[in-house]
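Next up: just one chain, as structure tokens, the form predicted on its own.
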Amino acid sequence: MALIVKKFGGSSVRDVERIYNVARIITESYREGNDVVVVLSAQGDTTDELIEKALEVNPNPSRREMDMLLSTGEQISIALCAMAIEKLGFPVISLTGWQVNLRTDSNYGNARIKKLEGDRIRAELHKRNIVIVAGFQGINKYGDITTLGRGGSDTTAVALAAELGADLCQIYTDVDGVYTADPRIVPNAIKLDEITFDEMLELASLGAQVLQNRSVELAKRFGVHLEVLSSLESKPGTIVKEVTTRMEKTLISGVAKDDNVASVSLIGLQDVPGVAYKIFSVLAKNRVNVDIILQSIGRENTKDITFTVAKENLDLVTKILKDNQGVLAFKDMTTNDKLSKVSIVGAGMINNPGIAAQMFEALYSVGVNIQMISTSEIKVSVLIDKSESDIALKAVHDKFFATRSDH
């Protein structure tokens, strides 16, 4: 008998038919003698609809009250799914984030898990109940409901698997695994049998919408056995693990794009020590994550710095920088929110020169201009015009995977 954590996304529970499909997957595993813990997201587009309702009432609602509202979506899912399992004749209980004592910090809207106590879940499993937990939510030290950010149900599932010592954590989606690119944009994308935690973490943080990057980080840290698979097709998915057995010639694992990108350029900064520190420390104090950073060579005692942030943070960043213009002493600021980031990821890149050149050649072949470049040991990212992101993604994918014969 194994302990299995199963997480189902919003599309998997979007209507009655899908809920019963999920209920059958859950009860089949239970019938095989396994202990089953389930994590659910809100149905379909529920979260987006709740956000719209909030903005109709108040265009600038507090983050605390938004968390109070958005957490209801997952509660609806878990109750409905429990009802379906009850109807199928199996013992089941649904629990909210605070009922399982998932403790977080107080960063409403994007809270981080501080502590998770699995005693309540263990007690229910001991009674041979199927346990369904609301994803995406927890409780802070003030007793307030918090949410874990977009894709937070993945993190809930991995945290539960780590705390309970689960034998397997399965993330069910509307695709049947992790692909070399988004198959909705690149029809000839190849499904991967396995991928390393590091590669998956890079892909997740670079725009691949299969797993939340925080969930991958957590799985790597606690050695959670992770599988991504389809809730609509009964076949093996993609295993995410520390080391994979792929052939050494497989240099690239995937290509991703992220349209949630905006750039900020600060012009005419003083070319003296400490300028970059001042800029990025003030952003860090306001919990703004910065991605690609490019600094020009100093000229006439000035330099320019350009960096990227998530598009939804652009207004906040603009305000912070304008408010601190006197301290930071820049002459001008420009922004651009019509950008995309296209990236290649692969653990095999580190010992193989020329990978970046092949990527740039692919972009050149379709006339795509590169605005910024960022590299690490296992990734190369370029910033391009958003209108060219799909054609760029296909061209880069074809460059590395059109002639792949190891699948």
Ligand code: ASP
Contents of the next structure:
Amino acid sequence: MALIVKKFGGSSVRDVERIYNVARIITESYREGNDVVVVLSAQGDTTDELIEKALEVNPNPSRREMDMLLSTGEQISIALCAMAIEKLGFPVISLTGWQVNLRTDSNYGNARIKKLEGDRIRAELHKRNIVIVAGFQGINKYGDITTLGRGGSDTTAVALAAELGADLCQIYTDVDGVYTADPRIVPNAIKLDEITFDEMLELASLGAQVLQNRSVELAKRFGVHLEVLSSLESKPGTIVKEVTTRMEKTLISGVAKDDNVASVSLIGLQDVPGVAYKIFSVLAKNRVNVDIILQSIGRENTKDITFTVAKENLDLVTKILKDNQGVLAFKDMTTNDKLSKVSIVGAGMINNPGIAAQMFEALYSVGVNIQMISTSEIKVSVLIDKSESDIALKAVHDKFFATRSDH
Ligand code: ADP
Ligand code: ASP
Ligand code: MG
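What would the structure be for the form predicted in complex with ligand ASP, given that what you showed me was the form predicted on its own?
Next comes the full complex, this chain leading.
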């Protein structure tokens, strides 16, 4: 008998038929004698629809009220799924984030888990109940509802698996595993049997939304056995683990793209020490994450700095910078929210110079212009025009995977 955490994403519970499909996967595992804890997302596109609804009422709602609204989606899923399991004749209980005491900080909309007590869940499992927990939501020190950021149900599942010491954490979704690229954009992407935590973390952070990056970080830290698999087909998925047998053979483990990118350029800054410090400390104070930064070579005592942020932060960033224009002393500011970041990821890159050049060649071959470049030991990212992102992703993927057969 094992303790298994199973998480099902929005498309897996989108309607009555899919809810029963999920209920059968759960009850089958329970019937085999396992303790089963389930984490669910909101049905289908519910979260997006709730966001739209909120913006119809108030284009600028407070983040607290937004979380109050968004958390309702998951609550609907868990109740409906529990009802389906009741109908199938199994003992079940659904619980919200606050009922399982999932404590977070107060960063509404992107809260971090601080503490999670599994006592209630353990008690329910002891009674031989199937336990269904609402993903994505928690509670802060004021007793207010918070959410964990888009895709946050993955993180709820991994956090529960870590706290409960689960034997396995299975993330069921609408694809049958992790691929070398998003299989919906790159049809000839290759399914990976295994991927390391580090590579998965990079891919997830660079836009592969199949797992929320924070869930991968947690799984690595707590040694959670993680599998990504299909809720619609019964077959092995992708195992995410510390070391894979594949690692040494492969230069690149995957390519990813992120369309949620905007750039900000500050023109005519003074070419003196402390300018970058002032800009990025004022943004950090406002909790804005900055990604790629590019500084032009100084001329006539002025320089330009361009950097990227998540698109949803663009309005906030321009406001902060305008409010501080006097101190930061830039002449002009321009923005662009029609950008994408395309990245290649792979531990094998470290000892193989020339990988970046191959990526750039692939982009050149389809006429895609690179606006910014950023590299680390295990990734190369380029910023390009959003309208060219699918073609760029395919070209880069084909460069590294078209002729490969060792996956
Ligand atoms: P869920 O609702 O189950 O959480 P998501 O939409 O969050 O599902 O994540 C699954 C989607 O991730 C897939 O439908 C796929 O289009 C996308 N995806 C992006 N990159 C990858 C990748 N490298 N491998 C597999 N799927 C990927
Ligand atoms: N429902 C939330 C979202 O759409 C959380 C999740 O699906 O993981 O982002
Ligand atoms: Mg998801």
